[in-house]
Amino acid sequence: MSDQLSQQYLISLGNQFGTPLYVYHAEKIKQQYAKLTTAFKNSDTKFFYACKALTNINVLKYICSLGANVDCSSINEAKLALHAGFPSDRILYTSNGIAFDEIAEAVSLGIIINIDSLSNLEKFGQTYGRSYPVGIRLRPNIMAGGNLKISTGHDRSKFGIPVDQIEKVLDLVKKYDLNIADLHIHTGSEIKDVDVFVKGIEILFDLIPKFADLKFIDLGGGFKVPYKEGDSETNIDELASKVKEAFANHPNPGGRPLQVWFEPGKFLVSECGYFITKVNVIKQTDAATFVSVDSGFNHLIRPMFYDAYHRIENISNPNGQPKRYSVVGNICETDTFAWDRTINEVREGDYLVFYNAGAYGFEMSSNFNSRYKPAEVLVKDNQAHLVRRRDVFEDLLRNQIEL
């Protein structure tokens, strides 16, 4: 089987497991991870899968088996990673505006921790002092990413400690004799220009000499993947070359060579994912021909939330005459996946597939309108495995307490 699942195979999965349905192709994840490790094979670099993109436990187990590490955004993601078999020293937890007791729980799990506020850094110092190495997430004040909602490094972002507050950080390091093991920055998502990462490195190079215990530099993630025909992705080979060049020109003065970390999430799992839907109704109006499918933004919110583009194909009629359609969902809200999109002729009952559905698809789904969450299937070694069953009515009542 190639790195892309065929239309006929996707139809067979839709018939077998029903729709709407998320399908993930394991070998595509492996291929993406190999791009990273091959490009950086001559450098001391580690990759942490940013698992907020997709946390199905079977996907986590597979990524662990590839040798990747994992990056977590909550303590529960860290617990899932442990459950999936990641050892604690391969789990990175970068907190964001959380209560200190969550950081304390992370310490009890023995995982790697980044702290993103002066307040929690002081609490950490008061509680642990030098006894537990810790990292600091800095905000580099760099604007990058495909959408303001996914840009995290600019000067109005909530993420990280602003670099212009570095003296306050250093005061806390001195006050509590903190062991700062890594400096972390993350500028956003969908970053095509590798010079954005180089610019982040240059900012960190000014700070590196101020931290005597430093071992790692974490440049975050945000690698771009192609969503549209003709789209490019982040040039990983070019990135590896420029990172290597930057460190060759700026060795750690008087200190040990620093290991570089990246946190790819979407890059690893976006293209592995397919979202299969079935056409319920075709509605012809003066403004548009609406294709209503058996899903909505309760299952795939990215088009409505980020104005994100997902390529949509009619896999039931691949040779049909191209026509213009607006693809909409069955939610009782404005719920548009694609407006005025060219798709091969669509008929009621046809299967439509949304590509690049592996990242932030199921992960951001909900039971809005009291509709069921879809099933998930993992295709591995040419075998399709159901890895999450579709919701049933009892799931809507679960955790509710009737009086």
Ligand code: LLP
Contents of the next structure:
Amino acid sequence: MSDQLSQQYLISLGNQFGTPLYVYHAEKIKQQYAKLTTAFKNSDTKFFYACKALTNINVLKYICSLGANVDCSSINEAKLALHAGFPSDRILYTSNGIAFDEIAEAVSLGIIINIDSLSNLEKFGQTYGRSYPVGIRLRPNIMAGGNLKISTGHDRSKFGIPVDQIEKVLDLVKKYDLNIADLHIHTGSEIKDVDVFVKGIEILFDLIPKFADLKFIDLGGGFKVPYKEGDSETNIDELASKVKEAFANHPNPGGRPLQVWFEPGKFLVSECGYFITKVNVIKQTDAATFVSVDSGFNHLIRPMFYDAYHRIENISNPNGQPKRYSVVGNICETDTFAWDRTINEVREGDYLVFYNAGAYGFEMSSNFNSRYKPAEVLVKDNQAHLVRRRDVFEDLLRNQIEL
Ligand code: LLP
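The form predicted together with the named molecule, contrasted with the form predicted on its own above:
Entire complex below, previous chain first.
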């Protein structure tokens, strides 16, 4: 099957499974993963899929079958990863601001842990001392990423222990004889400039000699994917050669070889995803022609939350006259997907497809307005599998306690 699912095929899926519908194309995930492993084939590198982007269990199983590792942002993601078949030594839990109970649970599961506060590091030391290797998430004070809301490494960010507090980290390491196995940084999402990663490495190189047990450095995720027409993704070949070069310039930092880790989320699953919606209503006004689809920010929050751009196509009328539309949802709030966008003439009942919807699409959806969450379909080996049924009315009441 080609790189992209065809419009005709997407129409058939819309007809078969109804809309709104998330569709994921497994082969695209495989292709993205191969780009990473091919570029880094001569380096000691591991990739941990940042599964916060998309945790459908079948997607996790598929990514596990490719040989990737997984990065989790909650203990439940870690449990999903175990359920999907990842062995505990392929599961990384990069925690942030969590209660120590979760760290204890992560230890009991035997997974790899990155701790992001002095407070939890101290508790970890008191409880486990050197008995369990642990990583430290640092805040490198680097500004990067496509939008302030997805920038995590800058000097006002809550994430990680600020690098300027490294002496305090070292005091704890000494006090509890901690076995610090990795140093982690993650600067943000949608980083096209590979020099940002190199800058991160440079910061870590200065710190590496201070940690005697270090085996890994973890540079986080954040590779850019092309959302807009004409956009390009992070050049992974260039990244691989620059990382290699950085190590060549600092041979054997701290006196031992180090494995490099990355945690890509969007890069693996953004482009595999299609969100198919149906046009409910077209409303002509002086300001705009509004196209209301059978969805809203309850299903795809990225445009409203991050001003994110998703390419939209009218797959039901691909040769229609291009016109300008505001594409909006049907919920009782302003839920604009696209302002003043050129799309082939839209008629009520047409299917509009949002591209690059695999990452942080379904995953950030909600039941706002008591609407149902969409169904999800995984296309694998030319076969479409329903991998989550659409909500039904009972789902809205499922956890409620009626008095
Ligand atoms: N590692 C850590 C520690 C992270 O916090 C993240 C993302 C990643 C890896 C993966 O980043 P990615 O490769 O997916 O860019 N919901 C936002 C993105 C938030 C990312 C949060 N952390 C969006 O839809 O753009």
